[in-house]
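What follows is one chain in structure tokens, specifically the form predicted alone.
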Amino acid sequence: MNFGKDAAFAAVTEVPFNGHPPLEALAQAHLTPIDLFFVRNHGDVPLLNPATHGLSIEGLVEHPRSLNLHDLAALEPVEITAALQCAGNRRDELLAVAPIPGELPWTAAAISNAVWGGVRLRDVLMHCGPLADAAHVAFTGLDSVSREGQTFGFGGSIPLAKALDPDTLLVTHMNGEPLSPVHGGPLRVVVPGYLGARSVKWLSTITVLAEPSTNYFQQKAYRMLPDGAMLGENAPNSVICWPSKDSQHPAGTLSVLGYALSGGDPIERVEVSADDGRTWQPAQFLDEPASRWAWRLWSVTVEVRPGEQQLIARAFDAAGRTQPRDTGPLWNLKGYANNAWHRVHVKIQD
């Protein structure tokens, strides 16, 4: 089963289904479509019935809550446009740097950018009204996984404030059409600007919390070994969508096309260098963002002589972060959070 994926959609595994677009066709939309978007499960995807979908607020609020999606529906619809990106996005990087043992070799591709549509998490948790030792905020779904000789939903959680931010949304529909169920339908929370696995799919139970959530996905997966620290923000990245690894293009002039994007501030300028990071070109953005959450596509056009050549590229956020430029110091145990400058080969002829 593809769940209505395009015929040119990468299947990194088919039970749990997880996959990927072509890394190229990610720059040819600023919107990706849906059945072009990457998938990153757990589990099998549960089939659930919107009519009868529910929604449970409980721990540290004042007044607990059961409400359904035509409660959800009578508070103040809002939109935002949000790059969601998988912790392991860009691991084939490190395994190329050592062995990461039980990780999916996810490549540049495991990102895509939509519109989602929903309400605010934050009109729900008031309406509920957090007590005041409330400072974290655990999404559960309604997957089955099962880790450590026990089955439960996949989970996490982000601190409060990131749930009272007005851009992190409980979420019904995505790129204008009904949320579906591979991508989390009939309702997940989209946590912009952080590693995917936050953005809890087949959302049933929002529970408010003095510490983070304990679901394994928070306490154990999704963190950065050795040193154990949970994830949370994305930092900058860009990467090189076209041309591809390996390709062949006569020699004069080539069109470089990517990516973008950063969980803190917004990304403020690309650069692209074709001499082995020497000297360096400013990307031209291909449009304006939606939202400060939006990836930035670009372009730049460079000078490429005969034989083999290493394109490289790294962005910048408005605050002055960048990209590391080796992948070497990154290399972590569970190959996440890999935004090391991005390298591609290729082979220029006479």
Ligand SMILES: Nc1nc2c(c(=O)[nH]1)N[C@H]1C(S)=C(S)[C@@H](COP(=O)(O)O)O[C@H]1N2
Given for the second form:
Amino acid sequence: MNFGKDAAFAAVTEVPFNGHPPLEALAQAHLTPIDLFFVRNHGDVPLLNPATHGLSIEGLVEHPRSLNLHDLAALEPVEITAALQCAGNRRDELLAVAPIPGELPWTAAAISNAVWGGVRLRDVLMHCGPLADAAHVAFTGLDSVSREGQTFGFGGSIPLAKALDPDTLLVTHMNGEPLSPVHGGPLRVVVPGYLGARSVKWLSTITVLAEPSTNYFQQKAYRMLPDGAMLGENAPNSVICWPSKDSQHPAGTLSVLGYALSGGDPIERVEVSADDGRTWQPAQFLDEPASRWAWRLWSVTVEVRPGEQQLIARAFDAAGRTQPRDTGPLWNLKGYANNAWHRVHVKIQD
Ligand SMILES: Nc1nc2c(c(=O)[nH]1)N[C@H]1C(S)=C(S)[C@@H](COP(=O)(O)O)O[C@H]1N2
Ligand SMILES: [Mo]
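The block above covers the form predicted alone; next, return the form predicted in complex with the named molecule.
Full assembly next; the chain just shown is listed first.
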């Protein structure tokens, strides 16, 4: 089963279904087509009936509620363009440093950008009245995931302040289409600027808590060390989508294309070096950001001389935060959050 994906979509695993578009394809459209948008699943893809799908809001709220999609549709509709990036994006480069057992070898294509339609999570939460000790908002999906001898729905949580951000959405539409089953239809969360894992698919329960979710995917996975920080906001990242790794090109000028994003301050500048980081050329942005959460596609033309060459990209956000130079110091047990300078080796002919 390919869940409506394009022939060019590359499956990483069939069960659970995981895959990504060709890296070059990502730089070709500001909005990633649905049939190319990457997929990250930890369990099955439940086929849910939108007519009967229910959402319950419970925990530290004055008025717990059960809503259906019809109730949600009565709230103010909102659309936000946002990139979704898996914490495992670019894990293959960390794998080249040292093995990372049990994790998928994602390339730099575990990311895509879409316009998400739905309602504000804020509107639903305010309707339920969070109590004074509310500090986190947890989400649980209707898929079945097995870990440590237990079977449960994938889940995670975000701080209450992020849940009340008007851009954090309960999503029913993607690029103008009803949300497909593989992307969490009929209802998912989209938490712009955070790692993809918090954007829980097949959403059935929202629980307002004093502490982060106890779900395995909040407590055990998606932290930097077994007891280290839980992942949240995406750091600045930029990737060269074209030319591809180890490709051959004539000497002279070469166009370089890529994406950049950040979960904090917006991306302000992308630079490319063709001389090992001695000199850098600023890239031009190809798109006007529809929102601060959208990715920026960029291009730059560099001079390349015959021989082996490395192209390097790095981005800066508006606060001057940038990407670390080397992958080595970023290596971690689970292979998360690699945002080192992105390096692509190419061969330039005489
Ligand atoms: N219920 C559920 N939600 C989930 C997941 C999952 O396995 N189950 N995977 C998460 C992860 S790790 C990512 S990166 C994003 C991927 O969203 P996509 O498949 O729509 O690209 O969904 C998140 N939401
Ligand atoms: Mo992910």
